[in-house]
Structure formats: structure tokens, C-alpha cells
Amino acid sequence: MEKVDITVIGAGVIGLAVSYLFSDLGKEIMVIEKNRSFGQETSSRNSEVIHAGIYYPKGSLKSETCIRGGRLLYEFCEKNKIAYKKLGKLIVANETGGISKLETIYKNAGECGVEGLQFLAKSEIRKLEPDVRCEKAIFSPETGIFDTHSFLEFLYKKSKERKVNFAFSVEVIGIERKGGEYKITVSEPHKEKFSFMTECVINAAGLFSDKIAELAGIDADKYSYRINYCKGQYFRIRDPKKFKVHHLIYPPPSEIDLGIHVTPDLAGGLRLGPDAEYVEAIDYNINEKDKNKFLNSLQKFLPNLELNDIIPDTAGIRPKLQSEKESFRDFVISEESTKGFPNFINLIGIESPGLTSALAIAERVKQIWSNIR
């Protein structure tokens, strides 16, 4: 039976960077991706948004990845000319309590170690965004947006040319402890059953990690591993030359997204959005009706926007673990050890900031796999 030494289950953003990351080696590394080509979910339906990891609980994995990684990320781009701008971001906040959010925000991003922020008056707002109307913001000069396709091709065609297997249309449908390895069956695309040895797991599976665990025997349920599907809706400004926004513009966070927000692109084009809404199957389509709700929200601080200047986008899903009724959860980065699966390693609940955090994120994965060998 065929035997590689690193499979990695998955080629989003993550599964990609660690295959990278991993591809000085050595090693015989096989990415398997049971759609056709690489980023096909999460990784490219997003806002392309490099965060600074304000918003994170100091000592979490989503802080320490976040900051960690947008530091990486800038230093990437630069270095293989990868198109970004560093845009820099405002929070803003109209009412008392929005107010009161901002000071918890920025107290919090300060114990982070998150560098540069800086309150505004509603004076230096105008200075900075004309069309903007808020009494207070917090400036994040370390934000921006970058082209995620070049970057997901980067890592793809670099870990190809290291030799890195990728197999395409092809579905993990068995996981097996075997004599100190894994025995991992996939289904291929003409529905053909192939098995080979590993001693090495990576689940990357994004909105399918859950289920990749609990193919290797992992119970999703008692570990808190279940992924809960959280859907993003992206609405565009049909004319982006009728405002003048030079930053990304967001509101307070809510509990369980950072609320419906004003991207520029690199084309010159203004995003809406993500709003979120927890849903029980994975669905791209958009509601043309939440229009409104996109209007609503976003008058409070862009009120000459109608809503003939909206017009439907994309839409995404966020693979969470926090179900609609929980607070903050952490990424799951983990060696399975512990729980009866040596050399396998859980990546779960990788939503945002997941795609500024990939880089630091597959440090972490090849400082793990050291540690083991």
C-alpha cells in the first residue's frame, strides 16, 4: 500500500499555508481537496481583510495568530508582490453605548499588544472620511486588504514546485488507526475507493472539520468540536464614486460577527457586508430582500447611501464552533494525543481572523509536528 509521510485533509487558506510552510522538509506531504481546485469555500468568499486582532481576548489563539500573522502576512506580500494596501480602519460609534463598546474595544486591543490605535473626535473623522457620521472612532492604522486569490495561488504553485502532492475532486471517507499510522480511504472522482498509509494527519477541512475528526474516531460532540454554520452576505456599492471612503468603515461588534461593514477593494470598488446569520446548510445564494437590513445598518454612520446603491455581491460561511447562543470560542489547534490519536492534528473553528492569521497559524502546526517527532 502507498505511504506519505504529512497528509493534509484540506486546501483552503490553511491547509495551503501549512503545506508551504511544511515543504522545505523534506517530507512526502499530500493535500487532499474534495472540490476541483484550491480556496473554494471560506478562503475566497471573504472580505480580504488583513485584521490587526483588536477585537480578540488577550492570550487567545485568535489574538496571538491574528497579530502574529498580519505582521507575516504585510512582510509576504511585500517580499513575493502580492497586491495589498494598508488601508488602515475605523470603528465608529454614534450612541452612548456605542461609545462605551469602543473604550472596552480599545482597552482590550492595548493589553493585546495591538500597536498604533488612536481615538477620534468626530473633527478628525470628518478630516479623514467626509461621508462618514459618527461622534467618536477608533483608527487602526495597521489594517488593510490584499488579493487572497494571488496569495492562495502563491502557496499552491510554490508547494507544488517543492513537491507537494495535491489530489483535486477527491473525498476523505474513512480514517484508521493503524500499527502506529493512519489508513486513510478517499473516494476519487469517478467514485473509485483508494487507500494509503500516513503517519502524519492535518485536518484543514474548514466547514468539514468536524467531520473529518469524527472519521478518525474523535466524538465532535464531547470535545465541543461541532462546527455551526454562520452565513455572510456581501452587497457592493453600484457606483463607488458617489462616496468618499479611503478606509474600511465598521460598527461595534456584535457577539457574534463584526457587524456589516464598508470595504474599499483593490479595484476600486466598495464591499457590504458581511451581515450573519446561523443557518443548518451550506447556501451561497443571496437574499436580495436584506437589502434593507444592509440600508438600515448602515445609514447610522453612511446616511446619504439609498437603496438603489446597493446590489447583491457574494455570500459566504463561517465554519464557527460558538453556536448562536454562546460567547467567544477559540481556535482549536490541537494535537491529538491526549485523546488516543498521536500525529493527528485538529485545525477546527478556523473562521475569522482566520485568513490573516494562516502564516502564524502554520508556524504553530510545524512547531506541534516538531515536538512529536
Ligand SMILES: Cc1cc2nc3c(=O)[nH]c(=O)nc-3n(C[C@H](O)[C@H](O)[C@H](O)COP(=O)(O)OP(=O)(O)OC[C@H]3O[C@@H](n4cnc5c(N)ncnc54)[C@H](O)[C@@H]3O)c2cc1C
Given for the second form:
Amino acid sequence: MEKVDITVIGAGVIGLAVSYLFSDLGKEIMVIEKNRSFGQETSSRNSEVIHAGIYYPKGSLKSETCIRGGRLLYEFCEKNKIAYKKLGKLIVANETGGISKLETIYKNAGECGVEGLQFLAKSEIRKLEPDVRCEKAIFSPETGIFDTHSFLEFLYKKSKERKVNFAFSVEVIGIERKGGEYKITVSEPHKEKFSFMTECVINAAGLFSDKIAELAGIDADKYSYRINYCKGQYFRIRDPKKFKVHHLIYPPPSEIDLGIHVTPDLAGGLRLGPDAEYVEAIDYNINEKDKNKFLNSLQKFLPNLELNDIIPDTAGIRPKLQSEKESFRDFVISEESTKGFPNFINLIGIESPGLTSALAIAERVKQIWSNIR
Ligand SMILES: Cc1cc2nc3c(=O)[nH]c(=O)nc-3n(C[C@H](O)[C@H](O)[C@H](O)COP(=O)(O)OP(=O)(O)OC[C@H]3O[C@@H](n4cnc5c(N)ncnc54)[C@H](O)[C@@H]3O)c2cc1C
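Please give the corresponding structure for the form predicted in complex with the ligand, as opposed to the form predicted on its own shown earlier.
All chains and molecules follow, beginning with the one already shown.
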């Protein structure tokens, strides 16, 4: 039976960042992806924001990988000529509840080591953003946007140049522990089955990462690895020139998401959203009726916005460990020897800020891998 050293399941941003960082090890690496190309799921259905790491609890993986990952990502984009803009972000509040949330956010960010945050008064906000109405705001200078597709393409092309193998339209359907290694069974494009052996498995399967863990025999419910789907819809502004918005504008976050926000994109457009709703199945349709919800939410700080300004855009699904009833859950980045699965590395629940964190997550995976050698 054929054998490779390392198998990465999934060619989203996490699988690609891992394959890129591992590609200098001189190991035989195989990336398996069920879609026809890389980055067809959550990695191309998001806000493309480089987050500063403001909201996550101190010491959490989300906090640490976001802060480090953001720095790495800006350097990476600069070095490799990937388009980005460090636009800065305003978290705006109007009512007392919102303002006290801003204070909690500011304190947490400072404790986590996020640099450069400032409170702005109404008059300062008016100068920066004449169309935005609010009483108080936090300004985050380190938040930005970037060209995700070019980033993914760069990681893919460089990995390939460095001899990483990619198998597209190939789905992992079986994982069996055998003689200290893993037998991976895949279904190929014409549904033929094929199996090979591997020493190490890296599960970067996004929305299906709980299912991949289960294929190997890891009990997803026992270890709280079950993924919940939380859909986020986007609308956009029909005529972006009608509004002067220069920064990313966010309301204070809720328990499950960052709130419906306005994001200028690299092409000069203005994206609205995402909203957040737990769903049973993956579908990327936009419910046009939700325009009203978007309008009500956004008019609180963009009072001149009208229903007719809003047109449907795209949607993404967050792979959330946190169920509707739970509060914060962190990323899972775990080598599973203690569960009886040595050399099996699970990356589960990689929701936002996963894009920002990708290079830092891959660094951690490489560190884990070298520790188990
Ligand atoms: C609405 C929304 C907005 C977001 N905004 C931001 C943002 O602005 N900034 C930020 O930092 N993060 C953001 N995120 C989070 C970010 O997009 C994700 O954390 C990141 O894209 C996850 O990447 P991934 O590689 O883990 O998953 P994916 O991109 O989903 O990749 C997983 C891959 O695994 C493949 N796969 C699954 N099962 C199998 C199998 N059995 N065999 C073979 N292949 C398989 C899938 O086909 C898929 O291509 C957002 C997410 C959402 C949903």
C-alpha cells in the first residue's frame, strides 16, 4: 500500500497554511480536498478582515493566535505583494448599555496586549466618519482588510512548488488506526475507493472537522467536538458612493457574533453583515426578507441608510463549537495521544478569527508535530 508521511484533510486557509509551513520539512505531504479547488467553503465566505484580537479572553487560543496571526499576516501580505489595507475599525455605541460594553472590551483588549486602541468622543468620530452617528467609539488602528483569494492562492502555489501533493475532488471517507499508523480511505471523482497509509493526520476539515475526528474513532460528543452551524448572511450597499465610510464600523458584539457591521472592501464596495443564526443544514441562500433586520440594526449608526440601498450579497457558515446555549468556546488545536490517537492533530471549531489566525495556528501545529517526533 502507498504511504505518505503527513496527510492534511482540507484545503481551506488552515490546511493551506499548514501545508505551506510544513513544506520545508522534506517530508512527503498529501493534502486531500473534496471540492474541485482550494478555499471553496468558509475560507472564501467571510468578511476578509484582519482582526486585532480585541474580544477574546486573555490566554485563549483565539486571543493568542489572532494577535500573532494578524502581525504575521500583515508582514506576509507586504512581503508577497498581497493586497491589504490597514483601514482601522470603530466599535460604536449610542446607548448606556453599549457604552459600558465598550469599556469592558477596551479593558480586555489591553490585558490581552492589543496595541493602539483609543476611545473617541462624538466630535472626533464626526471628523473621521461624518455619516456615522454615535456617542462614543473605540478606534482600533490595527484592524484591516486583505485579498483572501490571493493569500490562499499564494499558499497553494508555494506549497506545490515545494512538492506538496494536492488531491482535489477526493473525499476522505475512512480513517483506521493500523500498526502505529493510519490507513486513509478516500472516494475519488468517479467514486472509486483508494486507500493509503500515513504517519500523521492533520484534520483541517472546517465544517466537517467533527465528522473527520469521528471517522478516526474519536467520540465527538464525549470530547465536546460537535460542530454547530451558525449562518452569516451579507448584504451590500447598492451605491457605495452615497455614503462616506472609511473605516470598518462595528456595533458592540453579542454572545455569538460581532454584530452586523459595515466593511469597506478592496474594490471600493461596502459590505453589510454578517448576521448570525444557528441552522441545521448548510445552505448559502440569502433571505431577502432579512433586509429589514439589517436596516434596523445599521440605521442605529448609519441613519441615512434606506431599504432600497441594500442588496443581497453572499453567506457563510461558522463552524462553531459553542452551541446556542453556551458562552465562549475556544479553538481546538490538539494532538490526540491521550485519547489513543497519537500523531492525529485535530483543528476543530476554527471559526472567526480563523483567517487572521491561520499562520499562527499553522506555527502551533508545526511546533506540536516537532514535539511528537
Ligand atoms: C460569515 C463569516 C465571516 C468570517 N469573517 C472572518 C474575518 O473577517 N476574519 C477572520 O479572521 N475570520 C473570519 N471568519 C472565519 C474564517 O473564515 C474561518 O475561520 C476559516 O476560513 C476556516 O478555515 P478552514 O480551513 O478551517 O475551513 P474551510 O475553509 O471550511 O476549509 C475546510 C476544507 O475541508 C474540506 N473537507 C471537509 N471534509 C472533507 C473530507 N471528508 N475530505 C476532504 N476534504 C474535506 C472542505 O471541503 C473545505 O474545503 C469568518 C467566518 C464566517 C463564516
